[in-house]
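Below, in structure tokens: the form predicted on its own, a single chain.
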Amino acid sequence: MADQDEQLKKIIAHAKEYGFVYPSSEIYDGLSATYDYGPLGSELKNNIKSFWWKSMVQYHENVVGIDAAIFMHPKTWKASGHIDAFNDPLIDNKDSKKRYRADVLVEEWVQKIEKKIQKEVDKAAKRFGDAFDETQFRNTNDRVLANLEKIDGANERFKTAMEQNDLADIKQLIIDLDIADPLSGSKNWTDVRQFNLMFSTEMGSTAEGADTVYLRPETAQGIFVNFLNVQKTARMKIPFGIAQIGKAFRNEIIARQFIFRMREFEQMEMQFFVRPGEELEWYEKWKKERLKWHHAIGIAKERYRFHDHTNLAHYANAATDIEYEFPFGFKELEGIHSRTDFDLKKHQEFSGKKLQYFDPEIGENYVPYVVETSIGLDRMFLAVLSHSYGQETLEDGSQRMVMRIPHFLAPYKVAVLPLLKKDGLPEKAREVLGELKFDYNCQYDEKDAIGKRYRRQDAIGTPFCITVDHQSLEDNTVTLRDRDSMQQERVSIAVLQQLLREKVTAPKLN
């Protein structure tokens, strides 16, 4: 745990000296739980938008965009059931001061208990070697099969005292699990509360005339109430999708870990709208779907697992999550959920507006079923981050700082050196420049030696910087230096753009 905080220290610290991510409203001592992206990391962030729409709108013939407002009639959240029931549970620690959602507090519980169980495992591998049936283990080992029997009744109990509102029985689930302070070890705990998570704020001329109104906490709800605007404008048939990119916001009380889990947040969501009875193919079509698209990014496929739900929301009959493995541990990165009709049915019964669609081919009206796919871009910013940062020896003793970000998310492609600051080199370099600007995001950069500039561009994940020396004068070539590598090799500059071409740009999904 020590190692894995002090990781996550360490890539805030390089994200804020590197212009990717400052805490918001610095001068004034910050604002909890609130962020700003910097010049490289709004480059990151725009990045990693455009090859989800790409991949998402652009990539599927049947998926069209929106872009909803971020305020919406309040009967939108009384329909959706947020007023109502959109609360976390929460519990102070009467010791150390400290406040924790229960959820999370039993779900730090169960991770422990699955890593008991992954020791067993391990052991066990360790012990059989090449004869071990892992499977065959966890289905009979005695001491798997009692840890899986505690996580098992602790999130039944759970999930029946959260759908009761019993919230004295989640403290006594609490106690009874012998959960202690993360910080002071201390089981002295207040009673459960619960906390509504919207923020709300007045819409009218006069305080006397307003009207209640909230920032949305999801992006969804503006899809499916635009679901007949864009099944007609668009004259899209079933089955098809609406996606979208935009802020959301959560009155998040234990904000924490970074961008993780913010009260500003952005998400980016796709809803499938299909024919009830086959939303269930769907949703096993969309969860390889969307795992091929975080494979394609390049980073190891053992950081990602899905990670099945066992007790659904209310509106959902299957629910999976694709977690990745952050500095903190396996965590959501994105939800695949099969909602049934139960968003569309809400609306139309709260507005009195018919939320059908004709379906020619069975000659039926019917509400469609609804498949979401909803991942955290701030989550996906800071996977990739995670995945990208390091720090290396080098074969002459020296340290380097290197973020090894995919080349076709990275804020700057390639950056421009010229060897030295005279001789024509500054000019001809300005001439690479401007031959390449207008397709690649690049940096130029003639202050210090050489090497240092190399390791500047490490530190923000160039992967590729061009070194514009008296020989290129000369023939016109130039050197290509490879960020991951370290390698250098002569090319002429008219092969530039093609070489960035075939190095930079995004991965075609299949």
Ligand code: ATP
Given for the second form:
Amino acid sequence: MADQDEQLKKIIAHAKEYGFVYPSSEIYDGLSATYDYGPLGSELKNNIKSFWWKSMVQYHENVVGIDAAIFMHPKTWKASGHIDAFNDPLIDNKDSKKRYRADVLVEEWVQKIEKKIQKEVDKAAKRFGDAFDETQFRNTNDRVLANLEKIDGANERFKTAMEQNDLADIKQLIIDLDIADPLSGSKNWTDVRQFNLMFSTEMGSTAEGADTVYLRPETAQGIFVNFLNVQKTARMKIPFGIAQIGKAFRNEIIARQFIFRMREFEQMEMQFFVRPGEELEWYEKWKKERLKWHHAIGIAKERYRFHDHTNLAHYANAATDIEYEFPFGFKELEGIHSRTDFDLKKHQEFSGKKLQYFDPEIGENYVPYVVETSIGLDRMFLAVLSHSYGQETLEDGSQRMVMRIPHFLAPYKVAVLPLLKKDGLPEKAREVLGELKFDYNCQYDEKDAIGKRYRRQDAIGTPFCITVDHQSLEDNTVTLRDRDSMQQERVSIAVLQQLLREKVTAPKLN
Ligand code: ATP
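Now show me the form predicted together with the ligand; what you just gave was the form predicted on its own.
Below is the entire complex, every chain and molecule, led by the chain shown above.
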């Protein structure tokens, strides 16, 4: 745990020092759970967005994009259920004065018991060696079974209490499970209260009678209300998808863990409209497709896993999370949900407008079913950052800080460096830069010794450095240095474009 905290702290410090992410309004001591992306951060973020957009919209004939407003008619949120039910149950500890989400406290208790079970399994595996059958052990060992029963009991009780809005029983559950404040160890809890996560503001002047409007807590509703607009104007036939990237806002009760949980964040969402009855088939397809996207980025596959939901939201008939192993453990990075026809039907009901599709192939009108893929851009950014961050000891014993950002996502693809600041080398280097800058984001640097400049580029994740030296003036060749292997090769300036194209182009997903 301490190591994990340490790792996250290092990443946060590095992100700030090199201009990836700053605390928001830092000169006023920051604003809780809001962050600003600096020069390198905004490039990396744009590259992730562009990869997602291309993979979803450009590579799929039947997916188109939109960019809806953040403000929406207030009835939208009544219809979607956010006004009545987008709540988290919160509880305060009277001694530490710290606030917690009751569901998270229960979830962490479950994880603790699951760890106990795992310990039991690991111990037995050691004892029995090759003959060990884990499934049999889990199904028959008394201690494991007793703990599993405890977990099921707690989950079931929590679910029922939430469904019946029985907040007193949620508090009682926390007491019965003997849950203590993780920071102070105190078990002195307040009552549980529901807390709506939507931010609201006023639209229009008070004289006209201002209306309460909300900052959207998810981008999906902008897609639902535009379903027919898009279907008609883009001449889409079911099955088809609508994709969108945009800001969302949630007044999170506790927002720790850097950009993992923010109050203002960005989502990349796609709603895929299908014939009723075909949704589970599409759900499986999109699960595969999205995992393929993650794997194409080049991060180790073991750092991803699916976590299928057993407690489904009222609008879903299947749901899973793609979890990523962040420095603080496996956590949700993306959600894939089969949302049935819940949202479109609700908007039909509240707006009084038909949101139906006439399917010429079967000659029927229906409200389509929806499969959603929803990924947090900032969480993806943190996944890339934590995958890339590394400290290495080199053969000569010296240390090197290197950000192994996948080439196609790196903020700068190339740094162009004249070996010396004289003898016509800067002029030649600028010539090379002039040829590359229209295709690649490049950096020019002539300050300090070359070794120091290489280290600077390693620390910001630039995959290639081009060094212009005296030989370059004679034969139009330069050295190309690879960030990861630190190998250098002599190449002709004439082939640089082609070489880089092969090395820094985004993967093409079919
Ligand atoms: P969590 O359980 O972590 O609160 P969620 O299940 O409420 O997340 P969804 O409503 O499914 O999240 O939103 C889709 C995606 O949006 C999430 O997978 C996550 O990547 C991202 N996301 C949600 N809330 C936040 C937040 N507060 N900060 C950053 N990203 C977020």
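As the structure is a computational prediction, the values presented were derived from the model and not from experiment. Numbering follows the first chain given and starts at 1. The term rigid core refers to the most C-alpha atoms you can superpose between the two forms while keeping them within 1.5 Å.
Peer 1: Would you say residue 299 moves its Cα by 2 Å or more between the two forms, aligning on the core?
Peer 2: Residue 299: C-alpha displaced by less than 2 Å between the two forms.
Peer 1: If you line up the core, does residue 434 shift 2 angstroms or more at its C-alpha between the two forms?
Peer 2: Superposed on the core, residue 434 moves its C-alpha less than 2 Å between the two forms.
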